Structure formats: structure tokens, C-alpha cells
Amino acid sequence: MADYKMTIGGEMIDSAQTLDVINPATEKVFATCPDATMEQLDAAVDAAQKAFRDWSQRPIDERKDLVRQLAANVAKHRDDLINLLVTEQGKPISNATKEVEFTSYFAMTTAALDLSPEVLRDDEQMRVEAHYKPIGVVGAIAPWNYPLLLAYWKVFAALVAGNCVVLKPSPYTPLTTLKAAQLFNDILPPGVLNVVSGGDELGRWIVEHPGVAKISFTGSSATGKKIVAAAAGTLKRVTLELGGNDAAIVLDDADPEAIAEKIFWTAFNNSGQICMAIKRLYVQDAIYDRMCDALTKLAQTVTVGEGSDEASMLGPVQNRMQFDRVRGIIEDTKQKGRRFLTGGDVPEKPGYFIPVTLVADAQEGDRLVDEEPFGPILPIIKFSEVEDVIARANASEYGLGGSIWTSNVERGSELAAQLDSGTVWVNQHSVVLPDIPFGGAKNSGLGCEGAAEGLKNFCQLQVVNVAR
């Protein structure tokens, strides 16, 4: 097995205990990673605190230049990172390629953001400026669906803002994150970026650690609530990007055949394991059957298989826990007597494979509609009145994203403003870019990532008020 180590204070560090890493396409252990001790976390936080003294004082242009060098290093080692992503996460080669390329692009875009002081008032009485100061040590906790991109998007923003980082990858997908840190070690000063691997207990230690000033977390809403409670003792700043149950509303003036491909891949890309994927599809009754038919035809062309097979368009669900959850939702849907257009039968073979599953005539009250499946299954729900469907979409405890699909863009924009979501799209969905802020409403999160607004989430606001 390859040797994967943690990065602490610029050194490659092992641990006496290890965690198995499973290939979700085979269910076999193919590598191990260190399982950090509390003492090793203390060392990582201490290294970050010491590095912060110099890093925070460096001109921001120097910090940006180093982040650009990180982007170049990702591009240089793209093949190694792609292969590792495919094996530990399960996604097809094409998806892994996009993730690696997006990671480099996100680094470059983040390095172009501005944190200059803002003049709030300038008159004969006073000049008032808003300054954005680094906070200190950022504890970044990353998920398993996009283990490289979502981990390092946090890191790039934190570093540009002048912070140092202790990063924890998911125990399901730690290897790409650990590998990237090793690639970055010759670029960044020791202690600026530390990566420690371990299970849920390590995450709790990071959140509670008195030397960590801010937590940036992407993951489930249930875990996000625990983080808020645990961070309260030290009044840590917290940014949370949590779960979603995004509703897409298709109005009867839309063309089902023209929009089916966009809707399908927004729901099923990465095997549905995207927080802002379409997870509830509401279709107006006049075009309901056409929409169902168009999506069914697309689903029948999709190949599900090992990510390493270039013919695969979708890979397995990433881990056993998520696999069992999606299977449970499928069984509940069958018991409700809903109509399966495709899928629904999980193959008895190695790997966490679930076929593309489309379910017609689902209703609120079904687990499939009320919960976030986070897998390759989509309910298609019929509606008649627009006012009613807006209310039904908003009834969810989540509020990450939503979309309106219509030939009347002006009407779509008006209806979009009525959805209780952090982001609402018209005639598209899941378009997230590093120069546009992204965050959730309700149980879908606190704060935002991306653009200047996201960068400021890694800063302490300081108002400088000078009397004339």
C-alpha cells in the first residue's frame, strides 16, 4: 500500500493507529491513513499558531502569489490526483478530472479577490474605514463527495485572508487531501497548512480546541448543529455549508425535451452526491408525462460502473452508510406504492452501486421527498397551481438551492425570489463559481463561501474611525 502521511509543521507525520480506506467500487481496503492523536492535533494547532505570526503580516499580494503556485502544482500533478480520487471516492475519471481542474481554477480565482479597506464615511467630521483582519488558526473540516475541491476551497480563502489552517479530510476519502498537502509543502512556509486525518472524534477535538479561532465545515445539517453547540464554549467563528433538499419547479410553458438533459445531470451528477443537486422535481400537470418520458429515456442511456472504467458515466455511492440509507429510502418508496420509472432494484454484487432511479407520483410525507437522499434517486412530483408549489417547495427545513424552469425568464425571476433558498437559479441549477457567494438558508448553513463575501468570512472586521 502507498504511504500516506499527515502534514504537521512542514513535516510528514505518521500515527501509531491507522484507518482503513475502502474502494467503494470493490468494498475492499486499498490503503490506510494515519489516525491522529490528540497530541498530534495539539502539535498541528501549535505549528499553525507559530506560523500565523509571520504569515498574517505578509503582504496579501505575496500570499496570493503562493496560492497561485498551489494552483499550478495541482495542475502539474493532475494525473496522480485524478487516479487517487477515482479510487477512494468512486467517481468516474471524467468527474475526477473536472474536480482537479476546478480545484486549480478555484485557487486562481480566490487569489484574484480583493480585501482592500472600504471607506464607509469620509466627510468634514470623520473618515471611517472597514478593514478585514485575519482571525488566526482556521479549523477546516471537509466532506467526502468532493474531497479535494471542497477541502482546498476553504484553504485557499483562509490563506489569502492571512490565516493558517488545520485541515481534516473525511475518514472515507482522506488520501487525495493528504497527497495535495504533501505537494504544497515545498511552497508554503512550515505550519501555514497542516493536514490531520482521523475519525469523527478528531473533528470534535478540532471544534473544541482553544487554539482554533474559526471553523469552516461542509457536511450534514445534523453534524453542523453539533459543531455550533461545541464551538459555543470558545465563541469560535463558524461557517457551515450543510445539507439541502433542493426543489426544481418546471412550469407548463417549459419544453420538457429541451431541458431534460440539464435537469437529469443536475440531479444525478456524482451519483446524486452533491449538496445542491436537484432532489425534488416538481412538474406542472400539463407537461408532467412528457417530462417523465424525457428523463426516462435519458436514464436508459446511462452506464453505472467502476470509476476507472472510461465507459462509466456514474460511479457507486461512496460508502456503506450512505448506500444503506439510499436503499432504505428505496424500500420505503416501494412500500408507499410509488411508480418507479427506472431503477429501484439494487444489484447483488460487490460495490455500493445503485442504478439511476426515477420515481413518479411521489408526495410530501414520503422519505424520498422529505429527506435528503444524497444518492442517485429522484422523485418527480406533479402540481397544478404555482402558488401551491412555491409553498410546498418552501415547506422543507432545508434552504440551500432551488430553481425555476420556464420559457418566460421574467416570470421565472419573479418566482425565484419567492423561494426560501440561499441560491435560486432560473433555467439552470447547481452553478457554483468561486467568484459568486454561495451559502444556505434555514438548516442548510451559516455564512457563505466564494467571492469577497466568502473571503470576509475568514476575517475579523475592524472599523477604523478617525476624527478630522
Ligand code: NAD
Contents of the next structure:
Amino acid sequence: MADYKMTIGGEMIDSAQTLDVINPATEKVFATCPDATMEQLDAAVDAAQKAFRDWSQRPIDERKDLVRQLAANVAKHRDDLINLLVTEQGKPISNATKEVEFTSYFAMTTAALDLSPEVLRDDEQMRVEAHYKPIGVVGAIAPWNYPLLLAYWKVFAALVAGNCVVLKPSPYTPLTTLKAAQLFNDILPPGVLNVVSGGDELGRWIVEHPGVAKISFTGSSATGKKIVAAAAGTLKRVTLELGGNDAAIVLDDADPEAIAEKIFWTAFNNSGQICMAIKRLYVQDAIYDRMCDALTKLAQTVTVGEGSDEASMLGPVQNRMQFDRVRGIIEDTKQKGRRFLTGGDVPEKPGYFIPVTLVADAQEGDRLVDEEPFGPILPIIKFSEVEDVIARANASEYGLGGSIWTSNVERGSELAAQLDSGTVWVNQHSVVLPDIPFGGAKNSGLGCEGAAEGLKNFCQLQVVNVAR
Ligand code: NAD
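Got the form predicted on its own; any chance of the form predicted together with nicotinamide-adenine-dinucleotide too?
Entire complex below, previous chain first.
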């Protein structure tokens, strides 16, 4: 019997097979969750389809009101959710607290978005309106870096838009997601939200399931491409929030000491496991050494340790696969002879701990620069000409975010607009909010989440054209 249960049709459901869940700070199994069978997925889709008839007919304000109640319930059970999140994800208590609070905030904000019909034309010949109708059953598939927030952001938007959901958390971090679904069981009608846990294969079954009308996915670009291919058979609607390799460009009119803290935490928050973290830091030659010094000083003040320890500012990376990947990138960087300002030596002890690693004089062609490391390691790359650095920043398969750092905001905005990414920032980075659309260019995604644009990604557009 698994320690945590799935939610299918409003019932708590176990499974004959279970999956182990590992605490990344100790590498020890601390709980189990069900490993859903195909029949259980069928039951979840069936429950969602049955619930859809009533849910989609309810006035949107009623659905919004229930989503607000979900927010209140997350807030009520925040301490339990925070503790579980720290144990399964590895992040420090302060970060887990923010994630849980953000989950409530995203629910409240999503419930305040407007999805009213829009008048497209109104003249002597015709009145034309755009209506946004629910699609049916949404298959939501989530990653392990922000397991609660990223999974439920999809759920809140899908429910407000009138859909029912079958949600699958990452097999690395299923517990907080399963627990939250149980907290919502008293609020939502049975079948409106179903949560099934399992491995990657379960994700593939969801994508191929004929009863699922839409896939909303957050995860790696490699999986995103598989999903597009697998969704072709049933021509599902697909929204993909994928990987990134965001460049931040610091111009020589910026003040390195003043911006160091913001840049540092945008790169290293959540141990670098954020899709739109700064992953390539380009600094203009005149201030390069000062920027390196300011970041090094900050790095030396950071405590890396178990998330449950109040003193920890960064936790371990989340899983063995990610740990090995980041270590491989560190090895490659060493072999290239790059200059390690801090870190680089991974301690021999239990837990997936990697020290804060800053690498100077990194170059394109290094794995560290060309790939998405998704760990606490940042390359600092020198540049001379602004035109050249924009081209280098854009020479990436990814296009999630990018930023310009400068004391001249007008020039910064002009340059930021030249970056090929879904979001560009000036003098900040990684600011993602539920009332602002967020989506990637190139291999970083398809469609968007957030704001009315994100809600519309959970809808079928219907044009209503009435002759006068
Ligand atoms: P992943 O692609 O390995 O897994 C994500 C989810 O997809 C998991 O639930 C997994 O079980 C499932 N899955 C795996 N194979 C599948 C398949 N063939 N069909 C259907 N589902 C499948 O990603 P991850 O390692 O969990 O997450 C890290 C990645 O996510 C990074 O690249 C990161 O940049 C990206 N990410 C993007 C955003 C964004 O908003 N753009 C946010 C967070 C993370």
C-alpha cells in the first residue's frame, strides 16, 4: 500500500505497484506513491469526462469562486505542504514557503482574469463575437523543480476556463501534488480534478489517450518534442512550457556592485533549477572583473545544506540524474581549463549537494554555455561589442527569457527587444506573474500560460457571426 493516494473521481485510490520517493538531501526513500495502471488512467479520464458536462455549464463566476476556495485551503494547510515540499524537492524552507504562498496567489489571480466574449465587428451587415469555450479533459503534466506551483497553475486556469483535469506530477516529486488534491476534494465536485501518479510512461499514455482533448505540459524540450509527435494521432491541443538557456547582458554603464545581488539570486535561486533563471551571464569588458568580484563575494556568503535546516540558503539538486548531469558539465568545464571563481568540487557525502559554482572566461562551445545545466553553476562570459553579444545571446536553440542590465533604461529596452525570447526584462530577470503571459520562443515552448492569453490556451475559440 502506498503512503500517499491518488484522487480519481473524488475517491482516494491506491495501486498494486508503488514508486519510491527519495529525499534528495539524504538519498533515502522516505515515502511511496501509487504507480497508476492504464485502467486507472482510463478511470480518471472517464471521471473527468462525466464531470465535464456539469462543470462546463456552470457560470464562470461560480467556477472562479471555487478556485478561490482552493487558494484558501492551500493557505490553511500551508505548514504541511511546506514540510512535504522541502522533503521531497530538497528546497530550503524559505523557498518552499514562497512556493506554497505563490500557489494561493496564482489561484486568486487566475480567478480574477476575464474571459468574456470579445466583439470583433459590429456594423450594418453583421455582429461578430469571439467566444472562448472549454475544450474538455485537460491532461496536465508537471516537472519536479516547482512541483506544486507549476502543476496547480495549470489546474486553476483549466478549471476557470471550464475544463476538467487529469494531472500527473513528476515521479520525483509526486507527494505535495497528491496531498493538495485531497485538500481540494471537499471543494470540487468529484471528477473535476483527478491526480494520477506514475513514471514517464504514464505521461505518454495521457498524451495518447483519446479521451483527453488538450495537453498542458511543463518540462524539458526533449520531452516536449515527443509530446508533439505523440499528440498528432488525436490532434490534441498542446501548450508547452519548456527549457531555457537565458542570457543576461550587463552593459558597461551598469554598476556591478549594485546589481550583483539581483543577478546572483536570479541565477542561483532554487539551486539554479528554474526554467527562466539566468544561465549565461555576458558582461562587457570594462566592468568584467568588477562583476566577477562582486558575484564571488556574494557566493562566499551562501550556505548550501539540507532544506529543512533554517540556515540553508540553497538545497541539493533534486535528483540523481540532474546531479550527474551537472557534475558532467563541471568536468567538461575543468577539461576546457576555465577559471573557477568559486565551487567546482562536489563533496563526497550523501545528498545531491553541489556548491555554488561561478566560472569566469567561459566560452561558446563549452557545454556550460551551450546547454541548459539546471543546477547551481553560472558561466560569466566577456564581450566587447553590443551588436556581437546580441547575436551570441540569440545563437541558442532556446528562447525563453533574456535581460539587459544598464543605467540607460531606454537603450536597454531597445536592445532587449532584439533578443529572440518569449520574455525580455530590463534590470531584472525571472519575474513571472499569473496576470502576465509567459511562454517560450524556439525550443522553449509553444503557446503560453498566464493572463487572459493563458486562459485562452485552455479554450476552443468559437466565432459567433450574426447577420443584421
Ligand atoms: P521532463 O521533461 O523530464 O519531465 C516532465 C514531466 O513529463 C514529468 O512528469 C515526466 O514524467 C513527464 N514525461 C516524461 N516523458 C514523457 C513523455 N514521453 N510523454 C509525456 N510525459 C512525459 O522534465 P523535468 O526534468 O521534470 O523538468 C526540468 C525541465 O523543465 C527543464 O528543462 C526546465 O527548464 C523545464 N521547465 C520549464 C518551465 C517553463 O515554464 N518553461 C518551468 C519549469 C521547468
